[in-house]
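Just the one chain here, the form predicted on its own, laid out as structure tokens.
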Amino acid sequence: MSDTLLELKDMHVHYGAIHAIHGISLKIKKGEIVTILGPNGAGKTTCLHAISGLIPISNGSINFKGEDITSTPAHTIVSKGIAQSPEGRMVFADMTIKENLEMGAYLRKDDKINDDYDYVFSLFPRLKERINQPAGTLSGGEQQMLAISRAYMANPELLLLDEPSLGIAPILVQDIFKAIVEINQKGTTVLLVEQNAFAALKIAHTGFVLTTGEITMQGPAKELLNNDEIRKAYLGEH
């Protein structure tokens, strides 16, 4: 049985006349943390949106657990085991932390939901402390914790994280990346889009560099972390 959880084959995405993704192909194995690095406008978020079914692809295919999900609606993709924590957090501002988490678990009918509430509160204790507080009143870091927890409450096999460190205080970034590792070690595969290349490559197993819609570099995260080009372009070293 294949250990490939997600496979993109020659995936192209257009926004009208704009060719945003130029035929990328990649595989993600079960149990991995995979990171996609790249500058603004490289197509990283577009890639996640295509996997989530939020935008159509114009050519190629997306396979999840051996099934072609290329044309599958977004709500069905969640039920198949893929959940996303979006860039900018996008919490339901007027709803409480508890209500946001309930929205994450909306499609679930299993008997382990309460266990997962306890688990996300163990990862992010400050969410439990503020459980009845409107999400819009939280700090940016706390909202990011909530967005990740809300996605986790969907019980995904593949968790998509879009720029979890963006606009977050450094001390909270450490907490968030520690939680990502814990979630992965508990059995969830993670696809992480990040501009903080150092933090992402430190925790990832595999990395891909996306530049203007094309994969220009890939390999084990440790090798990329020590690559001179990567260190110059993303880590500010010369």
Ligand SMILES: Nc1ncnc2c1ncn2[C@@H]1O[C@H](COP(=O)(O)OP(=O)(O)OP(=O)(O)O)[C@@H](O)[C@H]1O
Second form
Amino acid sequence: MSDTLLELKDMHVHYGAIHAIHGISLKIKKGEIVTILGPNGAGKTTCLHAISGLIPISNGSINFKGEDITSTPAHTIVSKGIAQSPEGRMVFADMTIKENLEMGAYLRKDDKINDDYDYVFSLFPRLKERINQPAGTLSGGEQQMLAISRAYMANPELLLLDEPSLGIAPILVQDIFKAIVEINQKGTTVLLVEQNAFAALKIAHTGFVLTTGEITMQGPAKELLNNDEIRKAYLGEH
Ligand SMILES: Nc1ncnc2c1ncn2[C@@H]1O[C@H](COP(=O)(O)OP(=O)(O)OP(=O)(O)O)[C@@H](O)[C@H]1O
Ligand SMILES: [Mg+2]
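Hand over the structure of the form predicted in complex with the named molecule; the form predicted on its own is what we had up.
Below is the whole assembly, all chains and molecules, this chain first.
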């Protein structure tokens, strides 16, 4: 059996006249952490939204576990095993932490849900301490923990994370990246979109660089971390 979990083939996305994604092809292997790096406006979020079925693609295909999911609606994609933690966190501010997590688990019918609440609380004890608090009262970093946990509660095989380090104190970024590694080691494949190239490449197996809607570089994360062009463009070296 193929070890490819997700495959994008020549994927294009348009927003009206704007051609945001210009034919992306990539494969994600089961068990990997894959990162997509790139500057503002490169099309990173657009890629994740296309995979999640939140926006239609204009050409190409998306295949998950050998099945064509190109035109599958978003809620069906969640039940097939893909969940996204969105850019800017987007927690339900007036709902408690517990209620936000319940929303994540909404489509599940299995009997492992309680184990997964325990698991996310073990990853992020701060969430357990604040379980009945409205999510809007959490700090930015805590809201990010909640957004990741809410996506995890959908029990995905592929977890999509859109800029989990954005606007978060470095100390919490460390906690969050440690948790991403743990989630991956427990068996979830991760697609991590980041502008923090250094943090992302340190934990990823494979990396892709997206520039104005095209993949301009790809390879094992360790190689990209040592690549001169990457070091200049993303790691602040001259
Ligand atoms: N709803 C939309 N309507 C029109 N254009 C859009 C829309 N969303 C995104 N775009 C455009 O598509 C391109 C890719 O945007 P996208 O948000 O995917 O980039 P990104 O890499 O996630 O950027 P950032 O790092 O700032 O989050 C940009 O040129 C953006 O202006
Ligand atoms: Mg984005």
